[in-house]
Amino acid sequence: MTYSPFRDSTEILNSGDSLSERLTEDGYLFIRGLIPRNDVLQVRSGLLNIANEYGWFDKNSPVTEGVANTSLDATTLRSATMAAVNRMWCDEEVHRLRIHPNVLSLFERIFKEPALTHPKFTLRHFFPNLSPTDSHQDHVHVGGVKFCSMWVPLGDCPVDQGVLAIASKSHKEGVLKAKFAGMGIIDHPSWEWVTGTVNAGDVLIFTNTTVHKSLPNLTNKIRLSFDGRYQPASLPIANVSVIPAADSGCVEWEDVYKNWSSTSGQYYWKQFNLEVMGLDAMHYEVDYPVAFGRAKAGDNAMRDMLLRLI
């Protein structure tokens, strides 16, 4: 497959009527710098020090560089250690980047209205020679009414080290039909392709209809990232969104605040007169037997899809 450079939309970054003119045209937006690199390097730092004490780097290169530690299984290691997982999603300082004045700035400008920031997020750690992620719409597995999801690498991320790639324009063609839980979408012969290197403090911003994957990590270095997702606060969000997420091992947020040096970024969305709704699991469709049976047959993409989604 051959892959367009992303539309840079830095010099764009100030209007918000040419960045919603933009995001409708393409269905997504590239930005460099939105975030402070010093900030995205600090939270990355923090995070690999916690997944340093599990074993999950080479012991003969510095932490800093993210070298997975290749005498471990790599599809298991993530789920061997969720201890580190679940220390790794209630990090405070993760969860205030995602809320930086910069970002909601941002998208107050977009929906020119105030944004709401999704209490639940994904903490991605992408190990060397696991499948990537197919190709999928976000509305499937977030729900909703409306809302833009957010792609940081915590860390430069090259193209070879598994970075997001966009199907410019594909979210005009609405909610697609998927092989497996809203996972694997046909590519159509109208979409063009683009990616391209992502640095620390840069973002990609794509709308909850916009199919997108990641590319294989065929580096020998571990990829942090997280997705964000946001909203106009005036919309509905659905209940799925306002929990934490399964790697954080808590059920109720004060679990996810109990190790917190403050206060600042805890309950940010109950400032919100919020109108929640129930997921739509209309184009969700998970036939599990199917799934498991694939997977014990050797089929290593489903048994990465199912460590995922469970």
Ligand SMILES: O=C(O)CCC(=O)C(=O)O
Contents of the next structure:
Amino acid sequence: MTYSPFRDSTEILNSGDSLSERLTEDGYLFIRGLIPRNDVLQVRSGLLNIANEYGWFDKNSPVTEGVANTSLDATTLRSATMAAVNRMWCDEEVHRLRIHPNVLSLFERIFKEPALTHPKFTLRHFFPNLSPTDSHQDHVHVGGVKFCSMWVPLGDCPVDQGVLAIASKSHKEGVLKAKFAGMGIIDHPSWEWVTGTVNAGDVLIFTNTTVHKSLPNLTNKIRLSFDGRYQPASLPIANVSVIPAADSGCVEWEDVYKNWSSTSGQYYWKQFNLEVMGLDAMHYEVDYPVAFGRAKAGDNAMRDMLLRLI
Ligand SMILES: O=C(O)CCC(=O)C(=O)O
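Now that you have shown the form predicted on its own, what about the form predicted in complex with the named molecule?
The next block holds the full complex; its first chain is the one shown before.
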């Protein structure tokens, strides 16, 4: 497969009309330096320090490099360091980064109304030995009516460190058939796959039906990133998006916030009169029996993917 470079939308950052036109045309926006680089690096440093307490990194390299401790396989890592993931997900600085004023004002320009940041988000730690994220559309997993995803690497992410790739113009056909559970969409000849280095502070924004995936992480470093979802506050949101992620280990938001040093950034969505709807699980759950069967029969790529989905 060949990849073209991202179309850079930094120059049109201040024009809501141009941003929405481009989003409608390409299905994505790549914006450099939307979030101050140092804010991102500070969050990265906090998360690396937590992860380091749980032995994630190679002892012979500086923690700041995020070089993976290769003696931990994915299974050991998952069971032995769940506590690290719980703490990382609840980290207050990550939560505040998602609602950075530069981010909110960008989405308000695009939506032309107040922007709601979904309370739930995904924090990813992509180890070199894991399989990449297969191609999918977020609508299937997140539900709701209309939202954009924003992918933010927490540190510089070169192409070979598992960066995101996007199928430009793939958002126009609605929900597409996938191999299972919304994952693994067959390529279409009219799409142009785009990718490139995404540095700390840069963001990738795409619609809820834009097909995307990650490239393999061929380095010896862990790729940290988060993906947040943003929507016009007046539209319904799915119930699965207003609860803490399973990775947090928390059921209630109160538990997420219990070790925060400040209340800034807590319960921000309560300012809106949200209409909450159920998730239409039609596309999502239908293939699970097959997927689990394959994972149990020794398909490790399937197993890794399922572990990341649930
Ligand atoms: O970071 C990844 O590997 C996948 C991200 C993703 O699927 C998303 O941002 O919706």
